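Take a look at this single chain in structure tokens; it is the form predicted on its own.
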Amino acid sequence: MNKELNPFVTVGYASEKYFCDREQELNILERCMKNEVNVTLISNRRLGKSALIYRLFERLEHENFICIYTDIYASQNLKDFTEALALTIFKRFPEKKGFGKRFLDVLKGFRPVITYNVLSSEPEIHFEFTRSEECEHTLRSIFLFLDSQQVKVVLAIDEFQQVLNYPETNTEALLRTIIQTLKNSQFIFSGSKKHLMLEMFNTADRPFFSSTQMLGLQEIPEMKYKQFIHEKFEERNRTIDDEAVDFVLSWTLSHTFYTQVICNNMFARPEKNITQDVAKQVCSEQLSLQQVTYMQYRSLLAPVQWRLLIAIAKEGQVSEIQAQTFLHKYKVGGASSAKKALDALLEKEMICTIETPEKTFFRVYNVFLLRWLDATF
């Protein structure tokens, strides 16, 4: 790893050195994978699910596990799912050695069309299925191939709730039927739409009911994050004031992605010591950069949705959306129109839910958008 890498990574996963905490979650995941317990991992977007999975893979691969991560967010049907899984394995292992060669031999039996993107040089895989049974057979064969290896396999499927949108209404049942026959494979089903993931795994008449250990990912504890931030500056002979760190963690709500972005930008500054004033300037600059994008939301949302979004941002978080005092204070409109606007904003992922033992709160999903709305209106 290049020692000059900005230690606050904002895209992908770098290494353990740039990974903050999550020890409890890592230990749970590792214990489950080693003891043949599948896991459902749920959190809001950009909270670090993928990085956590890759950190787990680092641990497991030291013990000769085969670890595979596939993101199905862009998939629209079972064929896309099958192609995404096949492509992940194809890219993950060299095709002329061991595991990769064996997989390519299996893949050739399904006559895939393998091409390379002219811009990125990345491989692409497509299957020409004429019947749905061919797709199901191919998918089953890929899973069985993975399971037939002489080592344990861990497969993480990210944004798993996407299968609910497939036109093949039997997808859940098909996957559950295949998975429950496997002997050497463990699964992490990861998703960011909490209500859909909980419905899939907690509803008695659904195929995946009670088949996994549930694990919810929350924000990293402030003290852990604070220590991490100080350490990364000190490793490069720089400092950051406690007040600056406290301000950033409060301003970003300790949400991993937004905290990393601000810390990345602070680290890129020329100052040897980062003060609270510098931190505030970095945050202000970030909102200025996003303003053009955020202004467009006004024309994309219905007026009542826009007013409700601003109202929630101004409050920080709201539990009683239909309360008259709240609706009157921000001129949102009637309770029924507010409820429809709330449902629309949830569907658009403009707001999210925050659950506590006492109440469920609603908050603007994008923390930068939340701060911009609060400061602008």
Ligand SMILES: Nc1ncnc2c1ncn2[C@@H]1O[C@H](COP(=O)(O)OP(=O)(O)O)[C@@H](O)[C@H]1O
Second form
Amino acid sequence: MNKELNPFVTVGYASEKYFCDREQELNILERCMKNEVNVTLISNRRLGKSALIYRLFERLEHENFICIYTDIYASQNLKDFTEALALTIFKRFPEKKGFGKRFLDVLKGFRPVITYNVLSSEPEIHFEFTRSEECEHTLRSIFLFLDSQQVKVVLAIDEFQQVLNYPETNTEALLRTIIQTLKNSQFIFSGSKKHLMLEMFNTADRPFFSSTQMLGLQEIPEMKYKQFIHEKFEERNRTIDDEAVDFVLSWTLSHTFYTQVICNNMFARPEKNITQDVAKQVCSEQLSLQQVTYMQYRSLLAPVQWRLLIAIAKEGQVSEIQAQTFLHKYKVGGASSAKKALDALLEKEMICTIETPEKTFFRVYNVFLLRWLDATF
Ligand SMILES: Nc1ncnc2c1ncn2[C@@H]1O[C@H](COP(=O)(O)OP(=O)(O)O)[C@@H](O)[C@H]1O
Ligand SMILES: [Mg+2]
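Moving on from the form predicted on its own, please list the structure of the form predicted in complex with the named molecule.
Okay, now the whole complex, with that chain kicking things off.
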């Protein structure tokens, strides 16, 4: 028998059926890709950038676009970038003929070392460059090869802000120059470090300045998510009470990943109908499971950072970190040490920013940690 997936996916992307909304964003992305406009996609982690790109690719591939997705989070330099790009294309088109064969022929010109991981059997590609010109030349050739195919190409480069860490300080300029020469290729640059991404794309003297359409991803609208959750239960002849859904969306702040995890767990319960009581139980179980990890954080953070983290969790979100009433209420310490602690927590991604037209708020990044801190202290 065909065993059906839990309809609430918590890793990667499954298919349209398990994907909630994002119609507006998909339309914008599709329009940009078809009209030679590159896009910068920005949001906090785990809101759904990668899944959105995969969903877009599914649409575009129906129209014969070649779609390539590279995550460069782990790359440390331009050579890593080039290898990641080559590997993605190699894995995506393994065929012995057509596009895959043509790409392999091009690749061979750069004498790659292709190995297979003993444990995972996954291929790995390494280049043995000694000079940076060789690396730049290879990268340019890969892009030109893609561009010379008789079809439109879309390349998504995820966690793009990583290029700022490369020792090759000309990477932005190099990429921008190559990209400008391409005729059939569109790009999506996505990233979760908002201030770094904005710095690259919105600063006047930077190579990518004003070269893309900005797209900031927000939470899925509550009405859309509610409908999706009800639907997924009903499709399997089960139900979930309205109050249960409301409770969950408010508890997870409608943040996609945390909502998916809680819904996945609710779906795994034996009850045919999910009540608010069951929903609360599932949320609290989730916190118990994470407790061992969260307790560790206390020893990893300086005392003032820990106190500030708890204070921000208890407030939900805070805009004036240095306000006396706030610092006093939670015994955080002085204003300047609070500011330093805040910067450290932002750097460690324990805290994120939420921008509204009026103000910027600070919030505990991980929603489960936020709920745990609030409940425990
Ligand atoms: N529109 C959506 N509908 C259902 N699940 C989604 C949706 N977008 C993202 N997810 C799920 O949420 C999780 C986080 O999404 P992801 O795309 O990895 O976020 P990001 O790339 O922004 O860090 C993934 O497990 C993914 O399956
Ligand atoms: Mg991602």
